[in-house]
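Read the single chain below, which is given as structure tokens and is the form predicted alone.
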Amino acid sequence: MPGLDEKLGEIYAEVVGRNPGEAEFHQAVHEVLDCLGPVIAKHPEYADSAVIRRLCEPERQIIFRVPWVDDAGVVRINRGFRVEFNSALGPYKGGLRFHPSVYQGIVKFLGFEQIFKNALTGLPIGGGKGGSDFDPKGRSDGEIMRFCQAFMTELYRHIGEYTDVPAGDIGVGGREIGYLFGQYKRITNRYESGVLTGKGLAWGGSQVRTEATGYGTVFFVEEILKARGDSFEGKQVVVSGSGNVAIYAIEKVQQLGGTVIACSDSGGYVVDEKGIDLDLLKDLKQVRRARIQEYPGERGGVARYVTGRSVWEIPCGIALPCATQNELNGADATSLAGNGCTIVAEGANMPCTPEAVRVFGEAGVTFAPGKAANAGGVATSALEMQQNASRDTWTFDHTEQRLADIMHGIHDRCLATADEYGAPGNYVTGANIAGFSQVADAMLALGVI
């Protein structure tokens, strides 16, 4: 891929050669390396000590078999993964994803992104990620419980509150975390609350954890708007997805005065010009686990459902992709820019393709990458770890304020770093360099390990 200086190009070629067929991982590495040319020029010690090469190679990769029995008595086999990528700043921290698309390349891309995202929070956590190609859709509670128990029966030996602290991700919510934690407790005979985050409030969880990624993305955009002397008041917003991240992004936008006019799922999207009815959306997705195509019928005729099309064709001022990786391509970006969108912030992990990011840059659309804009989830997970370590609990308001402060700090750090390296207003450059520098400095201090 073009755009890298000679030394970084060599490193990228090595990454591709050592990790064949892992396109998402290649994409994530290239996006970071593309920003590091000025850093290497200013700090040659990063190249001389092979920090970048070490950063691109996980400290540990674990792949394991997950056998379980479905409700019909049939033995099923899935594959489990945990990539413990970098622990220079603290124990590995990152979610577990249960989805048919999960394979080694997806997990490595997510873990690599997690290194820099976690560094940007300023909290003492390293980067990791894991999951399985198990699909929880259509499975009974009993089947999901048995799968989670089988998954943890292998994973437990690799994790711990001072070693590796998993959380949830796509397909892994409070129910799955409960089953995983129960099996961990059963096997180890320890009530080690800090070994998993995203737990229920009654057994060691944190307020705001469910809302954190969506809220955090909106707090980041709020700071972008403040830097322009603007606010969410009166803004029309489009959000992709309709899971936790999307729902709570919608909630916070509405609280701040904006109007979310569309959201989506894998089948299509809903448009509601009066603003998405959040209570109805929560009932459909969180209570009934239904598809959003049912939304217009229950909304009373003021909304419409569009199947098989991109939600990004809807004109808006702010776009928040909150579904999955590479969901927003160059054509979508061209449509958004042409329809007057001025800010795009990633609520999901790498939902915008490189072509989309290029289009936004050329069109003057402010783009906030996921490693900065969606760091609220892992930040609140780290706050949950703090509460577990101190046997304490915090109120919703206190935790939300901590989250807001962290996101404001990430925004300011990205902006200041972009200015320092001659790219004012470029949040991609700012996020990549700020996150990289923090991890690289810690790696230098710890020696070659």
Ligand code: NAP
Second form
Amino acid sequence: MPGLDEKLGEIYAEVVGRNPGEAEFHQAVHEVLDCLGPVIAKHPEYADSAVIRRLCEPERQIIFRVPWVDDAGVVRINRGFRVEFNSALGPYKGGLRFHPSVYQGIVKFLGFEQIFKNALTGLPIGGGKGGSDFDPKGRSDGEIMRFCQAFMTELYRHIGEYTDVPAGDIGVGGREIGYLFGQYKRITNRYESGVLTGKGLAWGGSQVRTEATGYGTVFFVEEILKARGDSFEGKQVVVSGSGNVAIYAIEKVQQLGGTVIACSDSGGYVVDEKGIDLDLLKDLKQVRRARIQEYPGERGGVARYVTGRSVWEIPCGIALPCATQNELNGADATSLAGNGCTIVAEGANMPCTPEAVRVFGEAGVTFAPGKAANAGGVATSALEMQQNASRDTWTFDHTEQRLADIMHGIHDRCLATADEYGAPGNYVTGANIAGFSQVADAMLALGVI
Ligand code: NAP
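Next up, the form predicted in complex with this ligand, please; the one we just looked at was the form predicted alone.
Time for the whole complex; same chain goes first.
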């Protein structure tokens, strides 16, 4: 395999052979292995004890039937997944995604990324991920509730505060976590707050969890800017998506003095040169669950909607892809770099294709990978678990400060590790090696299990 040394190339070929048709999983594994050459040269013990091979094989994979009844009385069948990837550092931790594109390969790529991301936070959490090919778009509240109850009716036997702690992801927000937690509580007869994160504030949730992934991504970029003696003040920013991560990334950019001039959904994007009206966006997407297409009409003529094109054609200084995997390709990267973009940070998981990342490298655009830049969400989930375990609740300011400190720590750790391995300023190398080393050391200490 090009770019990988012989031993790592063999492992990669094995992963591809054992997991046929799972392109996103292959891509995520390749990106990590690509950084590990100098690590196994320095630490042959990792290769000797097959740590990398073991890391690429999930500890447990669960696939199950989810039968439910829609509003018309029709019985529907979806498929549920939970991949418990690695528990060397703590209970499996990672979100649930409800989207029609979900299959084993998506869940495995997300679970694999999650191992290293969670390690980077420095908190005691292992990696996992789950979800379903259920499409929540256009479904009533009652249908969402019945689906969540059916999903949890199988999932409950596999999870627990010391075993596996799911959270939200695409298509799973506060409403869905509520229905999932309610069903878990009903089946088990236990008020086990620490079994799910992303809970409502009135019933065991944490301040800042809703905002954490978007805020954390922006805190990460703030650190990059600080290192250059710069700030968000006066910067033009483009954000993709208009879901949980995108909305709170926009909010924090605005608080720090930047202007977000465009955002999107899967139908198209809006450009608003005066800056996105966040109250309107929240009302449209969070309250009315409407499409972004409706934004210009309600904004009074200052914004426009574009469909069938890429949001990355809009010139900006900073780009924050916050929608989905492989949404920003090589051509988009060329256009961003050509238009003067100097920083790209992934709020979503793996939104940039390998070709895009290569283009950024060649063009001198600073690139922050998701496993570092969007780790604020899971870090705050771990803070939620900490509050649940001690039956405590923290203030918004205290929790936000903890999040900012964690993002600062991840940023510095990535840079220090990149320096140590001769790749100064390379956040991909830094994140992959720092995350890997921590998990690998724990796996060595725990023996062959
Ligand atoms: P979400 O609230 O469901 O929002 C997803 C957004 O992305 C929606 O606006 C959706 O538009 C848009 N989108 C989906 N596919 C798209 C496409 N092909 N092109 C353009 N837009 C598209 O989900 P989220 O929680 O914000 O998650 C977004 C990303 O962040 C995912 O990669 C997720 O894995 C990652 N992430 C989330 C968290 C978290 O705490 N939530 C933590 C870490 C990483 P439609 O409504 O049209 O589908």
